[in-house]
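Listed next as structure tokens is one chain, alone, in the form predicted on its own.
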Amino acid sequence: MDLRVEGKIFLVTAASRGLGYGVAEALVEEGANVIICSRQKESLESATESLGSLSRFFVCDLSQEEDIRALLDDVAAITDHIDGLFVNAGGPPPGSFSDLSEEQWLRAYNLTLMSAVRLTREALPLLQTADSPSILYSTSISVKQPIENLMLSNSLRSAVIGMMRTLADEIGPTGIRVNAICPGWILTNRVDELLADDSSSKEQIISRIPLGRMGTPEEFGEVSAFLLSPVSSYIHGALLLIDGGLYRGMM
């Protein structure tokens, strides 16, 4: 299928590998042209060379809102608009609510939720420029049914669905689309640096998955690109999960 996106040009956020980096490798290879961001240089530089003349970077720590706002500058330096973003931000500390500080919430309030608000209301003017505009936001399984020992993860990832689904109705009107991206077990080095301490439990998370195997970046990359593309122009207020068929509930 042609996604349209042939010239066409997206921010991704933290994608210098895993996830974001699943996305804009898809995005690229539909030809299109791709803004990357993480906090280090040198993976930056790493992932641009493989993803080739279609990429650029800039380093942002997304935790900071001088660095966001720093980021949609130097992007608004080079294009006038952006045709999509995808909204992502690795995701926090694992731990239990009695073993997390107070500090440890606040990193994660502005890792996880301020991110997603501070990137969309510093992208808003150059998508609202764009022809078919769109937004996607990547959170989790987590959203649907609480992971174990995922405590900030599963708080902080169901406002960003909450604010993604007002916005729907408030920014829909102008033409931007917003939706959401859920991923359930995909191999990425967060899921190997979750899953360090006990090596029973990646063989236990895949008994419990119907496909039985964890995803890939390059399966979430093709799904994410579709529906910033064009081609899904209906889908608005979405939440899609791509999780093998993990999650059972009827809603």
Given for the second form:
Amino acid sequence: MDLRVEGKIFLVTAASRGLGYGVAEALVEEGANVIICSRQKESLESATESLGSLSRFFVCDLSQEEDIRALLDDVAAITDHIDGLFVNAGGPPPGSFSDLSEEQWLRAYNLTLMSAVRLTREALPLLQTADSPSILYSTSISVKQPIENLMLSNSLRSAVIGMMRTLADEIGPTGIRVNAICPGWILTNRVDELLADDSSSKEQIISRIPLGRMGTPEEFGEVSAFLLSPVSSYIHGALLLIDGGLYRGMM
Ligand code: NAD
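To complete the pair, please output the form predicted in complex with nicotinamide-adenine-dinucleotide (NAD); the form predicted on its own was given just before.
All chains and molecules follow, beginning with the one already shown.
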């Protein structure tokens, strides 16, 4: 299927590797231009080298308000519009309620919820002038069922879904679509590093996934590119799980 994104411009955040990189790669393969960001110039240089001439980067720490403002100023200096925004950031640290300090909660709030709020606010003027604009929030299966020992992620990602569903009503009439994608286990560098010395945990995780394997960043990227593209023009306010059947709820 032609996603009709050739020549369009997408901002894909936290994309020097992992899920974000998978999305940038899928969009570039369809002929789109991508602007990616993350914290380190060196990893961004190597990512854009692999992505090729349709990509460029800006350095940005998504937990910092001023960095997000500067990112969108930089983007606005090179284009008068963007066709899509993929909202993604690093994950907050694990921990149960009794382990977490006030400071850790506030840091996670900035990284997970406020990065989504700020990216949306700063990007809206650039999206408003595009033909078929769309925002896709990357969250987690944890918005459907909590994951053990991930108090911060379970709490703050659900708030992103609350914002997305409310935005669907508020900005749908302006023609900007909003959706969320909720990954289960996708075998990114981070997941690989996390489970590298723990093959029994990896086997245990896989045994609970009906498809019998983790997903790949390429699979995640292709579905995200579809949701960002004009081909999904009537999908709005939706949450899509990409989890190989891991979520067992009926709805
Ligand atoms: P990853 O470590 O492979 O990639 C993370 C990317 O985010 C890197 O490019 C990193 O440089 C960037 N990044 C991290 N913190 C940043 C910050 N403060 N500012 C800017 N860039 C930042 O991780 P991943 O597996 O791709 O995960 C991405 C997000 O998706 C995380 O929040 C993770 O918790 C969440 N998630 C991942 C999975 C999975 O199975 N991989 C499942 C559910 C949720």
